[in-house]
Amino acid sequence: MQDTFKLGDRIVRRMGYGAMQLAGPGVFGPPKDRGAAIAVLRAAVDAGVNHIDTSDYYGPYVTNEIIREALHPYPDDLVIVTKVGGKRDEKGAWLPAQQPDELKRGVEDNLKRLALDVMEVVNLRIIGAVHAPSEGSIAQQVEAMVRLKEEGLLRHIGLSNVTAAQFAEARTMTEIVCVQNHYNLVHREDGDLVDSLARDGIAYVPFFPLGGFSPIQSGALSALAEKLGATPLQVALAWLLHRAPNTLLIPGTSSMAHLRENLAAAELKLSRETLAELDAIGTT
């Protein structure tokens, strides 16, 4: 199982960290612990990381505030990628951000708080119901993105939140180094579309990997687990690097042991029976 895949231009690893629980409860505010979130970052990095996703719009602004503090001036091999097209109230409800002023808006403001001149990547969030993409066409948000990539401020465009049918839009339109979409070993209705951009040789980057904010539950994981002397969840994070070599895992937490165990599980070898054990959890 190859350790690496294309995002973009660069090559990064394929177990990666999400910054969106370096925020408060709920994303929304500071965290209890700066420091500690601040030395999760760097260990993160000191261990191999270099795909870190975030977003001006957790906390907000708060994890790209520490993301800076933390690690710049970045290593060289470090690729930041954020997302636009959402925001926050002021009680952190998730609100969508659509029109073209609001996008750019949105990358300037992640370009100034991370203190770079341009992203690497950035994600198009389709924000309808928060969590689930709704169909209907995007063309009119990929055009503002469009605009912004031929003013330098981004080099790549990735989707976050779309249907299939969306994907094959935006690709009309410009190229698309990613997608971003809910899925993990119990939800899995993005199962063809992984494939087909395995086949183009297409990032996918499954968001809540391990369950989000309801953590995957099961008792035949946790049997299977501890066969492997594993936790449920490092064979959860495993299994998704084992589903197809195009997957970018992107796990996140503000805990240094949660950190060493989510890294831990891209050296889990799953064999051929483990795996068909595995496959048949999601469709029970």
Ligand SMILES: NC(=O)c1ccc[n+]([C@@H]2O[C@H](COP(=O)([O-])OP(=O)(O)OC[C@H]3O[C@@H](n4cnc5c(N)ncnc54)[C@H](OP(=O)(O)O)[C@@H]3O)[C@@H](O)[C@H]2O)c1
The other form holds:
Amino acid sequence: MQDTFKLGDRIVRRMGYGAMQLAGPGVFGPPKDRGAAIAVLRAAVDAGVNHIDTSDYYGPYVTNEIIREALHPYPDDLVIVTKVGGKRDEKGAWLPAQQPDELKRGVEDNLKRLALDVMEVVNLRIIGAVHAPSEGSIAQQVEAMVRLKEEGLLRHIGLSNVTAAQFAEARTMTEIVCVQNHYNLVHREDGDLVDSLARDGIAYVPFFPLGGFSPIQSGALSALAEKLGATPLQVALAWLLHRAPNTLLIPGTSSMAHLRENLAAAELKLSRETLAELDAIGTT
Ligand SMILES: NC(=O)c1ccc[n+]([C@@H]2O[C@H](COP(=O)([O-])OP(=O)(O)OC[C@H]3O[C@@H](n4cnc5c(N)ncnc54)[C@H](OP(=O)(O)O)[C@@H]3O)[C@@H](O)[C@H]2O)c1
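Form predicted on its own done, so how does the form predicted in complex with the named molecule look?
Next comes the full complex, and the chain you just saw is listed first.
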């Protein structure tokens, strides 16, 4: 199994890190322990992580400020991927910010907070009336992203929370280097999209790889993990790595112990029989 994959024109390790959990409860406000958050980020990069996922609306601003404090000046091989398309109100509610001027401000805010001149990859995060993907043209937002690319604010465009049809539409307009959607062992609606992106050499970045705010729990998974001498969530991450060559993982944690466990999951080799048992868990 390859431990790296292409993201835009960079090669990154498939086990990356998602920074969302570094903000306070509900991804709003500061974390309880800022020093611990900085230590987790530095440990991730020291251990070889070179793909970090973030957004300026985490906190808001909090995770980007922590990333900058922990890691700037950034190592040459580090790819920080952000997303635009959302904003928060004063109580922390998630609101759409999909107008061209809002998308531009979103990219500029990320650049400023992260102290970067150009973003390597920016995901256009579709936020509509519902939180899950819903059909409808995204051409206006993609056009705005293309303009930001032409202006030199970003090098590559990704999409998040999109349907296969929206990906196909965007792809007729510009190069799309990654798709970041909700996908994990027990949430597999995107299976066909994962496979078609793999065929085209495009990265698929599952968000909530561990189940998100309520990490995956399954008796069958726990039993299997025990046999393998691993934790259930390590097995869930290893399943994603085995699922297709183009999955890039960004598990989120504010805990040093969990970070170590998650990174170690990249070493877990799953046999064909184990993979079949895991496939059955997701479909029951
Ligand atoms: N595009 C989007 O719309 C979108 C949406 C959601 C997330 N994301 C991105 O995806 C990344 C990952 O998602 P996520 O962080 O929400 O969810 P996740 O990675 O599926 O799970 C994170 C949760 O699992 C816990 N955890 C992590 N490692 C663990 C371990 N080894 N053992 C036990 N518990 C563990 C964390 O708590 P502890 O802190 O206690 O470890 C946290 O509660 C985010 O950081 C963000 O960058 C994107």
